[in-house]
Amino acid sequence: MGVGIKTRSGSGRVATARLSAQPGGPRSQWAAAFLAALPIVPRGVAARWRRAAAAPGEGEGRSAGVRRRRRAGGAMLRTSLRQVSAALKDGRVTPTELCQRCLALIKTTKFLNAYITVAEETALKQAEESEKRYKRGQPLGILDGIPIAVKDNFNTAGIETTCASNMLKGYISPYNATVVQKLLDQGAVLLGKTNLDEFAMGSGSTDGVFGPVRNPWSYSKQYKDKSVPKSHSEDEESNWVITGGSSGGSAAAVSSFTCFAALGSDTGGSTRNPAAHCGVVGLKPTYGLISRHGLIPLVNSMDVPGILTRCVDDAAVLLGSLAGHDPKDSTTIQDDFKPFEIPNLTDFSKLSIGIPKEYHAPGLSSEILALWSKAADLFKNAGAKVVEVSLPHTRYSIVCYHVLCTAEVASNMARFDGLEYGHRSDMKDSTESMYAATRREGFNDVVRGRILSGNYFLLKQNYEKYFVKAQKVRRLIANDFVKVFRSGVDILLTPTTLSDAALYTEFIQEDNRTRSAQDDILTQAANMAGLPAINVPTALSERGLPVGLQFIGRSFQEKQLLTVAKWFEKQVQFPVIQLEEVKRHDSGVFQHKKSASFS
């Protein structure tokens, strides 16, 4: 199968070249050259890249301090958005040579699937204009020079959107979305739009029109490992597992070192389970801190940005530079935001930690209870208070998000009708079977599934018996939350997700609707409650995959919520992917260090 990935011609208009996304040859050998651009830089060793991209010494060759640059680069690819803004400050490396490392590793984990469009030469410009401000000394920003991905679902003037649906293939936005705004406003460089379920609907980002995500972490050291196949007949391509979703493609573009970091949406864990899989962090925040102006809708009540990053502190940069109001979106707060550096967390005695017991929700597998057990221990040791909580209405939140989803989705697929934008049919009987061939062209089953269901429980005879009482109970999910922060507690600790990452294969065999009411039921309540909620990822699961928490805290206390999330990161230190063809790569520059592993 191909895979579409459009670059930006010279004319402004994009060009689409079709990228295989199965190349001949077992997956051992196809994957080798994906796996030998990536230079292992563990954790902690910032000081070893620092050493190998030095200036030039007396004496050395201009083509030789390019090439130590270049090698410092795809160094650089594996550290934090404020080392590498170290780096770019000091003349480590450039943003053209940042931005071209990353475009070029790109193409080479092209069978991952997690872009749709990468806008490259729109990119490389964006990093010339960016290496300009700093030759003058006159950077915008910590994230100046620095290469982001988008999802598509968020409109990028310029750039196709399409929500990885029939339905907007070929749309190009007049207009970027506010948070798209804010990024290249500050010099970030945007890389590409990223691959998700049609229109954001689904867990696995494997329901697009562009074919599934495939998750890096299926080609680490430490999932070979301990994958060991059914036969030895078995199929090596059957043995990738999904990124969840929807965000999948920015889980794993974030994950496989393409870009430092990336846009999500999150409107029932969309951020948050992919992340959790994919072993980043997945940021939520509350509900009206960023602006939603040019996301496409899904649930307008509960639809957020979201953020994906390697790491707790980076997520909080992203955040102090996108939140805040936006006069083009009325739900925003109206005061300024002030971006903040996470303090350390020293003083425990005043800390609250809530382990909501409705959270041990059928499913739950073994080893995540077992580390959620170990994590709440973690806490109390520090000297933190830990104690049992309970959100009643949680048994009902899934059934109330479903009807609630449903019917906001069925009311903002209408807009798309074949008379303004996006594809329109051939059909030229009448409008109305204009209108009905459009829609049934454009959407996929799972789409139009839940336009039915919602038209359903929208229906005069059904409002009230569906949709006002699920508002009711949402209320009531909401107030339960708020009765627990009440009582004097500062942050829930509860899993993300309810297993590590399902093979494709399995994953396939269940129906769009049932795997997200599964995969969903950890994350949604608090969209529903519009409270902030953080992945953090943990450990590895026995068959070597990433297992995340998920820290949920007040309304607008992000502060709080990312420093209490930071410590635990420290004290987790969730281990570094592992290619093993990169070890021997790089082994005579780079050592390996083994990471703590917290099981």
The other form holds:
Amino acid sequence: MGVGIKTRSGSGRVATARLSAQPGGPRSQWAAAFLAALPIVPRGVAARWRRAAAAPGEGEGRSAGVRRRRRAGGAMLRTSLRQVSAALKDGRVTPTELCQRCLALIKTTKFLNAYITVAEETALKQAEESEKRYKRGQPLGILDGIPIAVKDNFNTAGIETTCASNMLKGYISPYNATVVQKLLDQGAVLLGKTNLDEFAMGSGSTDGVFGPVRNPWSYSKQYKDKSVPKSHSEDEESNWVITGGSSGGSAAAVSSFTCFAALGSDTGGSTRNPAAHCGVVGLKPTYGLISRHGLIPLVNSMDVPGILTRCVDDAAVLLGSLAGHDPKDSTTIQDDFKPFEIPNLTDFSKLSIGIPKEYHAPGLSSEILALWSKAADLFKNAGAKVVEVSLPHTRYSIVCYHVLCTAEVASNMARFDGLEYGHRSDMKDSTESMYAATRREGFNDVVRGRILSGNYFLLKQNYEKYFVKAQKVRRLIANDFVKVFRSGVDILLTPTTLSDAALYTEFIQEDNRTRSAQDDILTQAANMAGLPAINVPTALSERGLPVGLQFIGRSFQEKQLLTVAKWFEKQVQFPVIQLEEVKRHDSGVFQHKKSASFS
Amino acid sequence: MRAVLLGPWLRAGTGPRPHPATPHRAPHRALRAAPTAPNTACDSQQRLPAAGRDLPALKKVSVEVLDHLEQLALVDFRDSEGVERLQKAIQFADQLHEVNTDGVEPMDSVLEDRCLYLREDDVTEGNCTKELLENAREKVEEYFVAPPGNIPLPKLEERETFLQGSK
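Mind sharing the form predicted in complex with the partner chain? What's above is the form predicted on its own.
Time for the whole complex; same chain goes first.
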């Protein structure tokens, strides 16, 4: 097996799978069939794996052979960004090899529908450039050669940017968003653009024109073991759960190991919600910290680029690369931002954690409530001061958001008229009728609904009653937070979502607006007040799906927020997702080499 | 030391246990069990303001306003569902009126305490006509081509819109 291996055993921390208490049993018929059908795996290898998998009841022992092979492969795709960056620096793996593995994995996980565009050629070119730099001993930094995915509402030069809408299908942007440019300048490899709800409107990543995104956890051993099997064929198709939204594609991409980090956007929880459902870290930075130039806007006063990674440390790395003043975005603050390494949290006596009682919203699942309670205990037992606090206007936050969001959307979507870019209708009678026809053809129901609602709230007779009123309520909500932080609380601890991920078939039974109103309730207020917030995956639910908890910090105090989050992450030891496809791609250089030539 | 801060809530519970296979049904059930009268004072158990029986009365929007909206927004309602959606959105937003905002200034941006800065009036970028024109479908030389302007959208009776039948 030693042909040209660059990876060695022990090169990275092999993620120890926290198996649920299930004895080793035969793999699902589907996975085995897939394995057998794969033309590039020599029969011997596949048969050996099948035999290893099928050996009954030996728990750890049965897959010892597979695990040994896996360790030899280094479990490269499942390491953290920092670890793989160290491996690149040491030469244990090359950027092109890493890129090829990720691209191959994207192909096999195509059914997740996480990616809209895979920029294979440009990614490989970027990887080659990176390899040259590493050979010269001059990497650009920690991000050099790291495969990254970007949500499809960020402009990327030369790569189609669609926002999952017919309005921008075929639109090739002439420029890079600032955050994308920053990543590329540091040598990151842009794998592709990820799927989302149309124009980032939604909380399920189900409403884009390219179809819904499937949660990788739907195909995990943990979920399959817990779900009641119906007939085998029905099982796979109707049993999958949503990723949450709207950055569902990015969350799925990170969760299924096809990239090491992904960019999302967060307006009402669009990064933290899918992060919670997909079991990854989702960071929403303070409004004004990261440039929005090039992010196709939804709500100018609340949008921020979001960061999705598999661990809190990686989020800090990305934050360090992206934060800072941008002259092209006048809503970025001019203060100097100093990238930081997250320190270890040792002194709990000075830490005060607030538990906002209003976040115990009706509909909060009892599992999450219990986890929230346990987390509070964890901090208390470590010596921190844990207090109950009140944010009295929390329950109006979602209504306020609804009005402000639709109003700003009505304004922001006005730029799509077909004249300068995007879809253009064939209607030629007049400019106005061409605009109307273009917008009728280009936008889906959700977008049109929000535009019309927004216009209603902005009518002269309604302006004071709704829009200005909502702005006043916004101030009340922001003031709630100010009061709480002024009283000595450093960080707020809340749940991120009301429950674990829903079945797709259930989710689509209510319309987008209702779902958003339900799902954004815990994440939305942080956007109102512009505060930084982070979702940390905490545990698996009864159904075997991820559940996360949210930490909200003070403005521009990301260092404190991430310090607490990192400590918490270490305490909870969230299990690694067990996906059959990833095992196949991550182990065995022989198998990998075949797939490289296949792609 | 009181170990479990959330103890009182855990014991009382605000709603029925969500069915493990159908987590999203729970919010609806909880809403139906919630008290009917909205209360601006802080309850210890906050009600979720969402679609449910507790919302303010549904105000019908007149066809004139709907027509006006279609003209302003240059998007159409498409069907009765679109109009329903607007009605529900308005009903949802009406809950804002429960909040007392006397003496409160509207908030435009969370960065309101900072000055919007100016930069030097130097030309730092431009000369990208070719790139910008590439994405336009109809153009002539360096111009975007639009159909004739100054022609208002046809009136409701003449327009092809769902609203036509509803007058």
